[in-house]
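A lone chain, given as structure tokens: the form predicted alone.
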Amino acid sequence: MAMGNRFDFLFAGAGILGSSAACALSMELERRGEKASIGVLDLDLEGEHSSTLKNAGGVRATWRNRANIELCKYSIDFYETISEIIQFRELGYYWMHGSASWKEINENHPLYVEYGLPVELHAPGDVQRIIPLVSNTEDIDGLSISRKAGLIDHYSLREYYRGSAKARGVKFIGGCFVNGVDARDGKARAVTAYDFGGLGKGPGGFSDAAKEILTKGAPDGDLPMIEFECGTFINTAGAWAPAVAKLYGFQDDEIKPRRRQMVVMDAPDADLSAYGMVIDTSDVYFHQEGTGILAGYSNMDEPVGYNFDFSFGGMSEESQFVKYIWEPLYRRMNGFEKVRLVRGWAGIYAETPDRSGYLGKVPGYDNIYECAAHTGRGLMISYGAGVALADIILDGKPRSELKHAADLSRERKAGALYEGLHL
């Protein structure tokens, strides 16, 4: 049991795949039989600036490798079964492809069918029978239906991994920012945080302290520090999980933190509550969202950073909402003459080269494992991705069900494992 600051398993980071993996590391100990301690610690619990409560809210497992297809079907059979505490709509995904993505997909089908994802391959043709919305079927080489997809609520989601770890005695520790990892002899034995204590209270509050520090990666000011020792130290900082590996002495220049923008806009005349996730040849998605629509884009042109400033706003034709969402809704879809930009906001993911994450122990260490940097796809792996991480950590490898999870080491023994659009 946890003395003080000390646990047997201490995790950085309590966003959807810190949570999971305390929550499956928790239950897998008790059907074991054993007792230990486990920690989360996270600067934000709320979430507020966290990526878990940023993103659109989709789930599939059309991706190009067996690792990825693997944990998202994992989850995907879990959500099935809590449906309704989740708000999970298995409404599919309706993808209209470009030449170059409806010759992947095509190549990808057989791979779907070896393991039994449901996914349907229509011609142009069949789009406007499909979807009566669209009005023009220019540039659009095919449209696929992934009917094992949907969507969930990410919040409820987040919430149900949580209470069922809390029910096991996990620990969730706010207003810590790890900012030091004591790891010698290919051990880590320590980490230390700044202790956000009482920020909030007072004119901007913990919510200003907290996208200081997310965004500058330090304090302006002197913070208290907090130590805590660590049996086992899990790295699931998620967009900042760089940034914490960086403690314990890997350098990933390479992991860019993107920005992705989101807006709700009214638009009555559009019903797609029929549907789930509806992707455009221009990279737009977009899905009903209560009475609106809910759309996302990330524009891939523009630099790096920890960046949550929301530039979408606006109505003028030089704004970058009507540039890079409402102008290819209206080209493509009837409904969208009349909108009203509701709301926005920006959140930031770990993007990697090969655009696949980690999960695994790491290199040169006895007891430091990870699973962070899945660019966009925390949400629809959460489930298989803590399931995964605590076979790893505790048996050595992940179950027969999800054994490509071992590809996503760092080692990347299978080679790299590139993905297209997160989404």
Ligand SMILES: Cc1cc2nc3c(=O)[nH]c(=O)nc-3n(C[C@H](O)[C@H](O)[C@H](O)COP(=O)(O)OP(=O)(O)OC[C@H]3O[C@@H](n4cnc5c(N)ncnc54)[C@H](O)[C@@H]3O)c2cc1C
Given for the second form:
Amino acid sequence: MAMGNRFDFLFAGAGILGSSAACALSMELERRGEKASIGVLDLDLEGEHSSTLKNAGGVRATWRNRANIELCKYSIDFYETISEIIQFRELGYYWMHGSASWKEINENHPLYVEYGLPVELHAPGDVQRIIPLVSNTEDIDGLSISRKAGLIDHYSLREYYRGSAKARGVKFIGGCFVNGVDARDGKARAVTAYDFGGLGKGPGGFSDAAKEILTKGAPDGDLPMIEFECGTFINTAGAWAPAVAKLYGFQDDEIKPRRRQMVVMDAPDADLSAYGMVIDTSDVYFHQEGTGILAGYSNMDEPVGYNFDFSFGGMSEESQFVKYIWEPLYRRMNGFEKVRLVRGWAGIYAETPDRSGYLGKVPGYDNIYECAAHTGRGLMISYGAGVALADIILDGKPRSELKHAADLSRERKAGALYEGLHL
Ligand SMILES: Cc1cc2nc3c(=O)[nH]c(=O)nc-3n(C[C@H](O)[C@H](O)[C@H](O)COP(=O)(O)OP(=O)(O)OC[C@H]3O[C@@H](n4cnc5c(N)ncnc54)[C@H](O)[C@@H]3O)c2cc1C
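Please show me the structure of the same protein in the form predicted together with the named molecule, now that we have looked at it in the form predicted alone.
All chains and molecules follow, beginning with the one already shown.
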């Protein structure tokens, strides 16, 4: 086994949350005039199969719980300052609600007012005036428009965090699949990882190899290993966080990986460029993406597992694309008569029982922290989550603007943080 480096802070997982937290930690240490080494390990730094590169780019703060609202609002305030770099199109969230989600957003609305979030609630009779493409308002109980919301480019945001972290000396190390954590007496001391330095030279390249490992949880056969000593260990392995947790002896029965699928289609007669994200009562969410429309639908009966297979293909009547995406859009709006499925993909979504993520210190350990499984909001929450985690690591608690982020601790002192407006 090769003896590697020592890092004061070592992250497992360089997706949007690992990249953001490493960036925030390095900035906060710099601000305090403190020097520390920070490393971020990932199997695949490009992250082709990470949830970060599979998502819909949606950003909003309309949640039920203060923790999620504060983290998203703090993040959006920041995204507004770098909007050109991350292609933040603050064009709003237009949500056509059925009865349950209309009730939910009305109940949450006083909290949005308290936080200064501009969220408008409109009667069904206003829908066609606001979105003239809507041809049918059947089963719409109301329309909410969240103005402090819209779309960002996940790749640019991740690269922004990484660039800023690297400028402060953070090392991002690819080809490392963490497979052991030496944690005795509640303290992580060292981490071992398979070293995939040589991968990527085969016919399928790195992409296929990484997908296989992320599906099966381990490589086939023996590989060289590398060791890293660490002062503090941080689990930011996304939907793979439970497997990393197991390495330090923490049994995580809460985070479940589930497949989510998205498509890009040509719909030449539908121009949605004036809106950010649009959501139908059927829960199909969609937005303009260049000259096409990007759309997703979350099959709630999808079995748990690391499944990257795309099954929404085809234009036949039986196809899932037609059933779950095209038909609901065709019924709701003009402009979806002529449609061509261009491409699609499946990504892994990290679900939790209350649909809120975990952020904070791992119970039972002195120096192990986590930020993972923020379900459908890992991207939108990422700046605030990184800052809150850095505060918790350095000070034991988040700054006052993010004080409810402490509720996302694994122990959930505030009780379950169930989110109803979830896709
Ligand atoms: C279809 C879809 C649509 C979505 N839409 C939105 C949206 O509109 N808005 C939004 O905010 N969120 C959305 N999400 C959720 C969002 O994408 C995730 O919450 C977010 O990307 C999670 O980031 P992460 O850094 O925790 O995980 P990831 O991006 O998955 O990163 C985890 C990293 O850990 C690495 N890793 C895993 N195991 C190991 C190991 N043992 N050793 C080393 N590295 C390891 C992986 O290679 C990966 O790069 C969507 C998700 C999906 C699937």
